[in-house]
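Single chain ahead, by itself, as structure tokens, in the form predicted alone.
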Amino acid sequence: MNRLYVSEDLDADLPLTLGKEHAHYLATVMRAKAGDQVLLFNGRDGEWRGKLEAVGKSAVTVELEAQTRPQAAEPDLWLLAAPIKKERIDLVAEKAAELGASALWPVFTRRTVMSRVNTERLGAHMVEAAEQCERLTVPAVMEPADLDKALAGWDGGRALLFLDESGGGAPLAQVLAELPAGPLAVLVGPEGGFAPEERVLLSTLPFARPVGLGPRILRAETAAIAALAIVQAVRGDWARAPRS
């Protein structure tokens, strides 16, 4: 059954018409036809099963039949990642959605090579990943910022765990076990790692802690995925509601 993220409200009493983008996907890519069933979610109203009433080139009408899963709380987990090459940052965005991140924040560090970030493309990858992995929300893509500015406006109630490739941090799983429950962020540096002055700055912040992922130096995208996987394993959202 096709599963789609939509922006429209989902309710049994509301008529629903999907626009050209969804119509093209359903009619041309998936060869869907009237009478087929589809699953829809919007990040607010849970997941709904609907029946396609009419499938055209520019619009699709859907009759919502029943809510299959209620909306549920998900971890408040940000991933701050220095932009890297296109294919690799796309992979990070995709896996961040699959591994439960609530937001992706591209941050420019001293050694970041890339100077631009296509946030629209990253958002599209996250939508597709959310549709496929059956989560009920799509992570936000925050406006890219310099690391210094991001830290200057930081809410101290959100713990920040930065991956310290120099080996100065305790194992990530150990630190997670010691932290109280609450909003969390993971910071991953660029290919060349954090500059010394950035590491000094981070070490002075009361809300930041260095963490490690083991004895090997990992690629930036590998480190981001590994860190999110550990967070998911230790503090993830395990109580998924069954689909009705």
Contents of the next structure:
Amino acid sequence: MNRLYVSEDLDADLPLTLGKEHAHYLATVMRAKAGDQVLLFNGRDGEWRGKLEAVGKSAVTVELEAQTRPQAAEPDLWLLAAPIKKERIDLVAEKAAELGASALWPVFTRRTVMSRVNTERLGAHMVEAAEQCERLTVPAVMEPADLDKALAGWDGGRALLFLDESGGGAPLAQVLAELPAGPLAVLVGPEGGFAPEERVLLSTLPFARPVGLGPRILRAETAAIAALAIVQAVRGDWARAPRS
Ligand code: SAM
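Next up, the form predicted in complex with S-adenosylmethionine (SAM). The previous block was the form predicted alone.
Full complex below, order starting with the chain above.
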């Protein structure tokens, strides 16, 4: 059954018409036809099962039949990532969605090679990943910023664990086990790692802690994915509401 992320409200007896983009996907790519069922979610109203009524190239009308899963709270977990090569940051975006991140924040550090990042493309990868992995929200892509600026405006209520390849940090799982529950952020550096002055800055911030991922130097995308998997393992929300 196709599962689609939509922006429209989802509720019983609400007429629902999907626009061109979804119509193209359903009619042309998936060759869906009237009578087929579809799952829909919008990040607010849980997940709904619907039946396609009219399937056209520019619009599809859906009759919403029932809510299959109620909207549920999801982890408040940001990933701050220095933009790296295109395919690799795309992979990070996709895996961050699968691993429950609530936001991806591209941050430019002193050794970041990429001078810009296509947030629209990253967002599209995360929508696709959210549809596939059956989560009920899509992570936000935050406005790219210089790391210094992101840190200057930081809300101290959110712990920031920065992935420190220099071995300066305690193992991530151990730090997580000692950390009180609450909003969390993980920061991963670029291919060239963090500059010394960035480490000094981070070490002065009360909300920031260096953490390690083992003795080997991981690629940035490996480090990001491994860190999110560890957060999920230590703090993961395992309760998955069954589909009714
Ligand atoms: N230029 C650095 C070097 O050769 O030492 C490597 C940077 S690494 C390719 C990219 C990022 O991944 C690092 O900035 C860090 O955030 C993270 N990372 C890689 N290995 C790590 C490890 N063992 N522990 C913690 N973070 C790691």
